[in-house]
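Encoded as structure tokens, the following chain is the form predicted alone, with no partner shown.
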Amino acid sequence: MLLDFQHIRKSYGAKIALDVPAWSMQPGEVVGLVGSNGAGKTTFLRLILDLLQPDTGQVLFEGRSVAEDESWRLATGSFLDRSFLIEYLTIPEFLEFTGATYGLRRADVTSAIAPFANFLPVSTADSRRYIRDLSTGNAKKVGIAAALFVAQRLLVLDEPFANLDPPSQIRLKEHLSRLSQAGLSMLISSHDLGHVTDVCTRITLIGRGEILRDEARSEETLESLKSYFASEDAGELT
């Protein structure tokens, strides 16, 4: 077992953000996490990365609590939002810093990032700018690329396709597909149903903090999800 949720419950005041008695993920799986705004997706990811503590239960990585054993950190690449970046660094500085935290030397970073170079902002001006001066899309590319090149056993991404131009979305899908074929486990939260069903082999649907569906992707998955969200928008589901 790669990831295992055991009796997880997380509340903010009186609001229950997540209530997951059990959920697990096997090595090599590529799981898409989908749901409407406020469904609990980001809370789900933050609990995995030990950025939040559950009120009850525990999250296990390879059988060990993520809150008590930090060995998972060097096996995991992640990017949830811009807070994962260091805004006063340039792109090369940030990538070098990220690699160093994973024990990579500068030459190792250069080699590890090379397969993802076509996903990074490529202009000379961008390479010299501080990250804080990059556009939202370009800053996101940097964060995702950093997660891609350090991920050893698990990759966690939140809304990776949002704010990316079409060519970058295509390149990202190509990189994710290649890493999946190499055996990397992935958990990807996305509102883009088309992209997530293209990339992922399993879909976990969250609504109001609970897992509503959890099943292998099939030819019918995309249309089934579209029908679900159309019904939800129309107020047909409670």
Given for the second form:
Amino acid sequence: MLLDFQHIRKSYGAKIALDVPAWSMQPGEVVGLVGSNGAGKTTFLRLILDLLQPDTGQVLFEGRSVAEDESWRLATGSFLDRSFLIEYLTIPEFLEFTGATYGLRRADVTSAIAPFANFLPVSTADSRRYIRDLSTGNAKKVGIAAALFVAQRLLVLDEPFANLDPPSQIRLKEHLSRLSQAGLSMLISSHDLGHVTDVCTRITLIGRGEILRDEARSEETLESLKSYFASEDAGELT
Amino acid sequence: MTPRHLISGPAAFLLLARAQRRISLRALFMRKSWITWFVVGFVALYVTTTLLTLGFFFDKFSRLAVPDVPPVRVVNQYLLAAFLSLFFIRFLFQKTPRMKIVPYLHLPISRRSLAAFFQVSSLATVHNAYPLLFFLPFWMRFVVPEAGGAAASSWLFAVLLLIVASHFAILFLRSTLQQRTGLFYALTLLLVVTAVIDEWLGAGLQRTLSEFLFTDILRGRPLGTVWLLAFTLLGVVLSTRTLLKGLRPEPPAPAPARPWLRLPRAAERLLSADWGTEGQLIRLELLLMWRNRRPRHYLIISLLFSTMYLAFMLGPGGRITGAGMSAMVGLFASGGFILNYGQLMFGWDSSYYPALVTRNIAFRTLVKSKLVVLQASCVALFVVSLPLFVLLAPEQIGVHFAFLFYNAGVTSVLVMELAARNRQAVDIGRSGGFFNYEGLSSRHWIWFIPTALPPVLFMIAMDAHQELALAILATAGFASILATNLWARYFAAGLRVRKQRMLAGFREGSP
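Having seen the form predicted alone, please provide the structure of the form predicted in complex with the partner chain.
The complete assembly is shown below, putting the previous chain first.
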């Protein structure tokens, strides 16, 4: 088992942000995490990356608690938001730094990032700008590319398609499909139901901090999710 | 309903005053711990009592230093110098109103009204209030009886003008120099050099000008007041223009437009991938302080201290009186950067701390890289200030050497102890003011005491055995440097335990 949630509960004051008695993910699975704003998706991802401490329970990565054993950091590439970027570096500097933390030398970083080059901001001016001076979309591409090229066994992305231009969304989907075929496990949270059902083989639906559905993607998944979100205000489940 | 005109004039002032009153009250009372209130209360009481006492009983104090000169003349002589000193303090602490205006820019309120309101409301600052704690009682007790009501009122009016002129000059300078930091350093250098020359050569130009100006005003001549009024108006006009211009900032330029922000090529080569993660982290720390305004200022201020201010301290005039003062000079000459910058380590990283703790970076490596940077800063400042010790105070070289080891070994560890407990975010990239003290809590000010005081007290206690005292301090420092790996392990364990608390603190405080 790659990831295993055991009796996880996380509250912010009186509000229960996440309550997951059990949830697991096998190696090679590509899981899409969907849910409305405030449903608990980001909390779910932050718990996996040990950026939040659960009130009860634990998250296991390959059988070891992520809070106690940090070996998951060797195998995981992740990008949740701009706090994953070091904004006063240029794009090459940031990629070099990220690579070095995984033991890659400068030349190794260049070859490791090469397959994702068409996803990075390409203009000479952009590559020389500090990340803080890039547009939201371009900064996001840098963060995602850095996660893609270091991910060994798990890739965790939060809303990767938001703020990307259409060509970049298409390229990202291609990269994710290629990595998925190569056996990389992925956990992708997204509001874009079309993209997430295109890329993922399994969909976990979260609502009000609980897992409402967890099933393999099928022909009907997209329509079913659409009808769920359309009726969510009324509290109905189809 | 769509308004037909932009809101301006008194209506805009009223609207903004109501909103700002709420914001100011919330900012005053929100998220302040009892210890902050205690420290702020104590400092406020201390400053108020001191200034009032000084104002009411100035004759008693001035008699001790200059027995034959009347109090009013003494104050007139040093008024300009005092305001220049206050000017520097204001420069460090006073904020420009630009950031306060930004949230209102999209509303149908005229920009001129916004600028006018925030320019006027910016006058309500402690920097304009506390000089009056001295000047008002002094004016009542000494100026009015000596010069009479009319002339004394002119004198007080001139002092008020000087306060207001300083206020707007600071607003203008800070907004202007934010774009041209090099100019700030040049001006500071010029000011310090001028003051040092004026003092060393005994010319006393500042004193002569100050006395001429204010004694003239007391004699009922209006020229000085007119000159100050013109200076104040110039400050108002220039600062308002700069403020309005700053509301439409230019887009940032690509990195090559600022090549001096790159590290020197030799340093780049030295810190490239061959050093592995540790080298990259050291490089990251250097780039952090080089490319971000706030950390860079800590660096420059430390350099200024270790050169210009040190020259002033070590130069003629016998300012180093005793072992305690000697220890303070030693502590700051090579450890100034550690004491300023080091306390906020990790806080500097707050905006990307998740990037560090989710990647393959061991806490031990992270801490060690920071300790190495702090130790290296001691060596750099030691080398920079060594010529001053050789030229101006060769008898203090032993102190300088001993404190190099003490600072690199002990001060760096003491500062790291606080830094590793820092849970307050620091916004390095979008700092509103030229200097801001966001991220510095009362704990940081209080921690300065156990960090700086022990070696000073130790040196005072060992006054009769100075060489032995220095040898002990240097040995302790050297032993601590040898234990760098052990310290790294110790701090890493703490960081691991406090990881979630630090992340939560940084998240809460992130802009």
